[in-house]
Structures are given as C-alpha cells and as structure tokens.
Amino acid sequence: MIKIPRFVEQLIPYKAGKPISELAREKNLTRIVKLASAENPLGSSPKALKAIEEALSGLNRYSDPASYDLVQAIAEKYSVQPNHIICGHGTDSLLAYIVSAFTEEGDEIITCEGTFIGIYVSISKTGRKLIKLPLKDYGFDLDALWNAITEKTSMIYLANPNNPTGTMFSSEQFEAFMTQVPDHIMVILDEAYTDYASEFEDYPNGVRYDYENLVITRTLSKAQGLAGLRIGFAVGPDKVIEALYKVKLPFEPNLLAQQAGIAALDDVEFLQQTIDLNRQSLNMLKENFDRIGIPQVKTHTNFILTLMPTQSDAALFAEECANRGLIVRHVDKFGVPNGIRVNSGTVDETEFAVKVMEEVYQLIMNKGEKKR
C-alpha cells in the first residue's frame, strides 16, 4: 500500500467561498449575492478583457516562462529593477514556492493565528513546523513575533493589511520590525490589498524597500478583477527571485493570464472606479452595521470583519444569509472563529447585503435572548 506521510494525511484541503451556482442548486433562489471572496464587484478590467480577445489565437503556443512583458510592465508600474520580479499563478502559488525554496526540514515559520489560510496550507503541505501567535486588536503583533524568534526560525510571513481582518501596521512599526529582524530570516509580506490600502497615509507599501530578506507578495485578482485568471507577482532581492524561477512550474502564469495582466496594469480609470465604489459600498456598510449593533473591525481593505457572539452563531448566520441569497464568509478556518467576513459591491448588492444582514442578526440575537 502506498504510504501518505502523516503531514499530509493530517491537512485539511482550501475551502473557497461558496460558487453562486452552487447555492442556486442548493437553495433554488432567484436572486444571489456573493461578497464572499473580496473580489471585483464592477468585473474585470475592460482593458484586459480585449488583451484577452486578442491573444485567444495564440493558445497554441507556451507561455513565456519569464513572463518578460508582463514583468516589464510591472517594473515600470512599481519602479522595481525587473530582475527583481517574478510572476506566478496567483499568490497561492508564490507563497508555496517561497516555502519550498527557502525552508528546509526542521525550520520554524512564525505567522499569526487569524490570517490568510493559503500561508497556513502552504506551510503544513511541505511538513515544516507552523507557529501561529495570536492577533492582538485583530492585527499582527510584530513585537510578540519578533520576540517569538529561535534558532530554528527560518521565515516570518506579514500580511499587511491583513486578511480576513482588515487591520494595517504602519510603515514606522514595520521599519522597526525589519531592523530587529535577523537577516537570515526571510520575511515575507503579503500585499494582496494593497491597491485599497495605499490611500492610507502610513501605508508602508512594501516595494519601495530593498531589505535582502524581504519578499513581497501581490496579486491582480482583487482590484483589476482578474481572479478567475490567477495572477500574481513577487519581488525581492535578485538572489531570491532567482532561487524561485528555480522552483517554479515553468508556464505559468498563462498566456491569457499574462496579456490581461499587462493590459489591466494600465487601466488606470478602471482602477480608481474600483476604489472609489469599494470606499462608497464599505461606507454604506459601515453605518448600518453601527446602526443595527452589528460589532465591526476598522478595514484598510475591500471587504470588513464582523463579529458574532460565538463561533455557532457565526456558522448560523453564514447559513441564513445564504438562505436568503446572500454569500458571506464565516472564517472560522483562518483563526477567527466568530468572525463573518463581507466584501464591498455595487451599490444595490450593498443595499441587498444591508437588509438580509438585519434580519439575520436580529434573528441571532433573539435566539440568544430566548437563551438566557
């Protein structure tokens, strides 16, 4: 019989936010919302949409394996050396080659218990030692991590802000962090939200530093709307990226994949469309949750982290909100167990979320009452 070693057998497979199609199966509904997953209510970029048409006749051909355009075009967007670029399916994937390419059997990775799951995955499917610190006021704790630092410590993973709590550590705290921070330790730094974090004035924007160990992560599947694609970059000092080209699958990201990144890299009007409806819609949801009592984290991101008295009731509004057709996010896998996580949409997605979350909460909360 073959042998599966026992990290593997011990994980627990990425669940993704619930398709539309599956709960319109389940539930048999006329009308879905789904702010579930912090992606692009407005679409994707209509810039990248034609790049897509009109690269549809080379799916004959390979990708390039550089992504050579695409990181040229990133380079000039970012002000970053190319060499210092290297381009991947989605952030799911450079994080996973970041791990295999600069850990090694018996190393410690230190991240926090209530951020991104895809860190959590890609740090137990290689059998490394995972220490998660707990989130203090729902962000990253840098003093407790730093402090959390042994001989066996190889790499430290940030995400700024963080996800599924939308919380930021300044550029002051980070610079701090850095310079106590061995240079042995990798540190990695996921900036998936950084298009809606960047109009914070103490923002760090992690590119602009040239650490030598310091990585940073960020993807197109948020703002430019481009998920369903999977694209996503890091940059780092040359010898890190030229360790990663050593690791990485070849083709990826795809053609398609490559020529809408570029061309939605540069739809600028597309961009500031998304930020300001996501500042309208986080807005408007906001003042309802403050109106209806609903206990809400301050975001720097695109979606928000409500708070549910316990972990069942969590689970139970995530299940009632879907009867009424509407998608959230219980997030209890990635350390939050109480925590319901709801991403911006359109104006009248907003208004649909606003009013079915009403309903349920108060549903909650009577349940509660009749409990005590």
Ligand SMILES: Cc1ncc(COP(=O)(O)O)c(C=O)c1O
Contents of the next structure:
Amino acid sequence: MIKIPRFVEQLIPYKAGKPISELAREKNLTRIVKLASAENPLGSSPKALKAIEEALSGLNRYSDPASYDLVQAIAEKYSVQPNHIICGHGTDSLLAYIVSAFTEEGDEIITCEGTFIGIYVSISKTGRKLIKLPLKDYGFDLDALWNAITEKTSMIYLANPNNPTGTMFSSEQFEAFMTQVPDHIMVILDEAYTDYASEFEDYPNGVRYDYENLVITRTLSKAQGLAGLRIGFAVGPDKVIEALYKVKLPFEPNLLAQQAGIAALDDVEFLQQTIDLNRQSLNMLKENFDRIGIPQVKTHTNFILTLMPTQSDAALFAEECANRGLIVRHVDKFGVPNGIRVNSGTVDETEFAVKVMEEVYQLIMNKGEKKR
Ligand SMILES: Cc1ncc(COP(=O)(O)O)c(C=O)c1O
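Since the structure above is the form predicted on its own, I would like to see how the form predicted together with the named molecule looks, so please show that one next.
The complete assembly is shown below, putting the previous chain first.
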C-alpha cells in the first residue's frame, strides 16, 4: 500500500471562496459582488488582452523557459539586471520554489501569525518548521522576528504591505532589520501590493536593494488585473536566481502569460486608472466604516481589514453578507480570527457593499446587545 508522508496527511487543503455562480444558484440572487480576493475591479490591462489575442496563434509551441522578453521588460522597467530576475506561475509558485530551494529538513522559517496564507501552505508542504510570531499593531514586528532567530532559522518571510492587514513597514525599519539579520538567512520580501503602496513616501520598494540574502517577489495578479493568468516574478542576487531556475518547472509562465505580462507592464494608463479607482473606493469604504462604527486597520493596499467583536461574529458577518450577494473574506485562516477583508470595487460595487455591510453589521451588533 502507498504510504502518505505524515506531513502530507496533516496538510489542510486550500479552501477557496465560494464561486459566484454557485452562490447565485444556492441563494437565488440576481446580483453578486465579490470583494474577497483583492482582485482588480476594473478588469485586466487592455494592452495585455490584446497581446493574448495576438499570441493565440503560437499556442502549438512551448513557452520560453527563461521568459527572455518578459525578463527584459521587467529589467528595463525596474532598473534591475536581467540575470537577477526569474518569472513564474504567480507569486504563489515562486514562494514554493524559494522555500524548496533554500531550506532543508530541520530548518525553521519565521514569519508572523496574520500574513499571506500562501506562504503557510508552501512551508507546510515541505514539512519545514513554521514559526509564527504575533503581529504588533496589525503589522510585522521586525524586532521580534529578529529576536526569534535561532541556529535552525534559514528563512524569514515578510509581506510589505501585509495581507490581510494592509499595514506597511518603512524603508528605515526594513534597512535596520536587514543589517541585523545574519546573511546566511534568506529574507523573502513579498511585494504583491507594491503598485498601491508606492505612493507612500517611506515605502521601501525592495527591488532597489542588493542584499545578498534578499529575494523580492512581485505579481501581476493585482494592479495589472491578471490573477487568472498567473504571472509573478522574483528579483534577487544572480546566485539565488540560478538556484531558483534549477527548481522551477520549465514552461512557466505559459506563453500567453509571458506576452500579456510584457504588455501589462507597459500599460501605464490602465495602472493609473486602477490606482485612481482604488483610492476613490477605499475612501468610500473608510468613510463609511467610520460612520457605521466598524473598526478598521489603516491600509496601504487595495483592501481594508475590518474587525468584528469576535471570531464567530466575523464568520456570521461573511455569511450574512453572502446571503445578500456580497462576498467578503473572513481571514481567520490567515491568522486574524475576527478579521474581515474587503477589497476596493467599482464605485457601484462599493456603494452596494457599503449598504450590505451596514445592514449586516447592525444585525451583528443588535445580536450582541441582546446577549448582554
Ligand atoms: C501577499 C501576497 N503574496 C502573494 C499573493 C499571490 O500572488 P499570485 O496571484 O501571483 O500567486 C497574494 C495574493 O493574494 C498576496 O496577497
């Protein structure tokens, strides 16, 4: 009989949000708005869509394993040497490669309780020991991370801004941290929301650093609106990139993704529209959360973390919103048991979301009142 390793037995499969079509069928709803996965409400970069159409006729060919043209485009855009860049099937895929390439059995990886769930999955899959430290004011506690380093530590994961809290650490804090961390410990700096955070003056913008133990990950899933296509890239020292090529599956990103990625990076107009809409929608959300009295955490991304009184209130909030056609994310599995993450939508979607959330929040608060 086939033996399944214990760490695989213990893995909890990823549970994605309910598909829109399933919810519509179940609840007989005519309108559903999904603000649960930090996707781009504007759609995808039109330039990327055009590039996909043009690339369709080449699908009988394998994609370029080195993503030569996409790497050149990234190198030019971010002023990085091409041999310091690798592209993959989204950040998720690259994170898994980084963990498998730079850690061994018995190693410890440190991050915080309350960050991107994908890194927990990538680490658990390898059977490495995951050390999760509490958040401080909903952000990474860099001093605590540094203090938690032992001789078994081989990697530290940071997300800046952080998902699901939306908090950010500054260049000064990051540089102080990097000077303390011994250089045999690999630091992953996940910058999935960089396009939204760049407007903050003290945002570190990781690609400008050249620490020998730093690898940055970025994605085109968010501001470029290509989540369904799967394109991400990592920037790091040439030795790190060489090692990652050894573990990467050869043909990712796929051919369409490579062409779309080049076009999307060039689509400054779509990026600006995305950033402008995000700012407008977030302002609507922030003002309304304050008016309604829903506690929120200051964001630097395209979503806001709101806080319910308890974990069961948060579960009920997500469920009651879904019953009314609004999908938001209860982020208990990320490590914030009472957190609800809501991302920016179109103006119309955001207005709908506010209406639903106000009604549901009042329902939850009234229920709490009755109990007391
Ligand atoms: C911090 C962070 N990293 C990575 C990802 C995943 O990016 P990708 O779609 O490129 O796999 C996400 C997606 O939500 C994220 O929030």
